[in-house]
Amino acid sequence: MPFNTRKITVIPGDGIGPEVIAAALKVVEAAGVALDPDIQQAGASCFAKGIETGVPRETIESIEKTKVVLKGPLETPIGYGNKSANVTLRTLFETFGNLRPVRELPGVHTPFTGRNLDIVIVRENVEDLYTGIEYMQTPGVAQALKIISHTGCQKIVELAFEFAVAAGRKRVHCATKANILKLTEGMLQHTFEEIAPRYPEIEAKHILIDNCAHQLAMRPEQFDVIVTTNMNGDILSDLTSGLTGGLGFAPSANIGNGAAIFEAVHGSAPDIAGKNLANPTAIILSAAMMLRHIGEGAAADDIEQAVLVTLESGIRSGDMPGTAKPTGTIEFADAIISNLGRESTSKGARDFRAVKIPAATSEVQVVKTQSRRVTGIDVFIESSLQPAELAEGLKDVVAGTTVSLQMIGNRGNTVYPVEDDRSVTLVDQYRCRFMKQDRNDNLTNAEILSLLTKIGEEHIWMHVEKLQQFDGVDAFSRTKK
């Protein structure tokens, strides 16, 4: 084994995950640098011994070690209780920022060809909805808890600056639903304004998710960086592969403190494996992205430049349209060998610059206030009454309180009180507000246990909510008519 040897955890996956890999580190050899992969398993073969993650204990032990991984595609559970093992690993190292580079291929025809895309998706990783956390409030309503720091947020917008500025990128774009979800979505934007004259030398814009997504179809190649949060960085992401061929040519990397994840982002295609005809393009751009990380940046250029080498010449797999006959996986994988040392005549190579990492730290992240209060409570109730029924029974429960009822909603409508006939359909979970009297009072957390008491003898109430300010604003978003 050569002394310069770079270990690194290998994760070959699940359906087309093995063909891949083994393309992606036959390519790698062949570029000249030498790794020791250690070989470990997570995803559908783990979930079937029972291993309730999806990742075992090896697995895990091998990327502390190593702290890089480059990984095949894993299958994920839908629709029952097992975690995704990518959303498990994702948790595990907090690998917080995923990067998603899209570009124009040679070769790869879509409705974009000629209009020179190059776009990086930026997603923050580790939070959102991908925190996994669901309650069924009733039998027939379910909840989702959307996460979002301060932290993350912040973590997020430097790595997307600090990649521009290593990619020699010019415009940063923070694409949020802060119109809609103003304390959430609306975190990301105001940390990115926060941030963004630290950057002069970068274009900062904001943009809403939803006309970055009509954009992008009319007139993608103004973006340039995209950084959004983890739901709407996993459907933008997606749609951006669309633009430039498909997910069979889109790599990723996942960024962490302390392990960096390398993958192709399609699926583990279950249909053709073993078959010799998946398309290794992504997983060999997401191990030069690899390779960049771990210093070795001309074996990445290498690489690069062979794969669109490799497309220029004609050669294609079965995803990419043409009538020539398509390529197998590993006659692919060989064709790119051929092609390591030649140069593409439509796309240099990079100058990259080493992406500055946010720094971690061991300390619990705290936003400090001059001042707090409790103003109020909303209590979730399951209940079959109409909205003014509920409403006078939850008036004597608090009568001879210090709180007041102020407003009971049903599938985010106000449906008490209302001042028309509006006909709203109804489901078994309301959201009761109750505000203080005195508006400048602290509600306390005893007359909260005190309260719920009261109303759980008549009602079944399946979790609270304190309505906070800080430093004399509202902590909550305001009730909808």
Second form
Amino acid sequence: MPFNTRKITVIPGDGIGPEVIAAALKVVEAAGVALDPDIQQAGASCFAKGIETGVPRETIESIEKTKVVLKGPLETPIGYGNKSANVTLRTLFETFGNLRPVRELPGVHTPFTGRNLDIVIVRENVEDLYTGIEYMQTPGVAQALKIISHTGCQKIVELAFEFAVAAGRKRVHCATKANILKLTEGMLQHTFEEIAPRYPEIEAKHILIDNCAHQLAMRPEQFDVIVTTNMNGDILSDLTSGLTGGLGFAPSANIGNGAAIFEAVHGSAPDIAGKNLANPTAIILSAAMMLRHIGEGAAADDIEQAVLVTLESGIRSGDMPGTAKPTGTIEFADAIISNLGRESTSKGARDFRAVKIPAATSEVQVVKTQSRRVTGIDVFIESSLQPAELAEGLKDVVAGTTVSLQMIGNRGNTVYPVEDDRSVTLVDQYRCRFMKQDRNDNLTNAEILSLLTKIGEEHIWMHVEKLQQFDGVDAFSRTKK
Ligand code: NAD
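In place of the form predicted on its own, output the structure of the form predicted together with ligand NAD.
Whole complex next, starting from this chain.
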């Protein structure tokens, strides 16, 4: 092995994974990059061996050393473990940013051909509903926690702008649902607005996620870079890969401070696995992103150009529309290899600089406030009573204490007090809001515990949320009428 080889971890993965990974490694080698792949396992075979997370210790140790992974798709077999091996890897190495670029490709005809699409979704990759914290509140009501932190927003927004600068991009959209989720999705919008002025050369725009989806179907050419939360990004990035030819062409990079994982967006495609039918373009373009990440930009450009030249030659993989005989996985890679060193007639190589990745810190991140106090609590109660009956009971419970019952909600609707006799479908989970009578006073832990004890004597409560004010501003959602 030559001295200057770059060690990387390679996870062939499941289904078509080993086939497309072999194709990608062949192309990288032919492009003249001396890699020393450390082949490791994760996914279905590991779940089958009883490894709960789907990721064995040796794989984790390899990534800790190499810090760079080229990964095939991993199945999450139903019936083993609780988590997907992909989520385990992203969480373990805190790959907080998921870059998913798509662009119009020659010979890959779509309804958008001719619009020259060139879009990158920058998806927050570790927070949001994907923390996977879920509870059954009652046998019939489930709840998931959407966790969004200011630090998480800062890191993803900075990554989006740094990527835009490095890749010579002009515009960054921030797509959120801040009109409804003012605190969680709103935090990404506010953080975006805080950080955007540091990048005056990049046009910064906020867009609501639903409008973004609509605009992506109507006028996708207006988008350049889109930064968004985890779930929104998951959905939007599959949409954007559909705009430009489908999953077989969509690469991705999971960027973290300690490690980066490069993989195709597609899954293990069990329907075509082992048949030499898979399109290797997505993983080959992911490998090019990896090469750029490890400082092999010239080889990355060469591979991207060879992919374009190959597509310009009229080659067709099985997932492309058309009647020409489909080219097999390995033959497709061979065609790309034969075009290394040639330049595309449709798109020149891009001028990339290294992306500056937001720094990590081991200190606990704290947003400081001048003042704070607890003004009340929301207690979630399981009950089959009608709202008015429940309210009467709760008023008796809190009589003589420092709090009063302000309202009762059910699935987001205020059901007590109500001014009209609207009928809403009630479920057995009620949110009961108790406020401190003196709004300038702090509701203490002792008061809360005594209140919960009293409520618990009469009702089943599941969870409690403190209603806080930070710097005089309510830090909780208002109740809906
Ligand atoms: P999939 O992406 O595997 O397949 C969807 C369709 O696209 C199939 O018809 C498939 O044949 C086709 N397809 C996908 N990649 C292709 C390629 N390179 N060339 C040609 N055709 C291709 O999605 P799925 O069927 O929903 O998932 C299958 C498994 O993959 C599941 O276990 C899922 O959990 C897993 N998965 C893993 C990842 C990952 O590891 N990042 C991502 C998505 C799905």
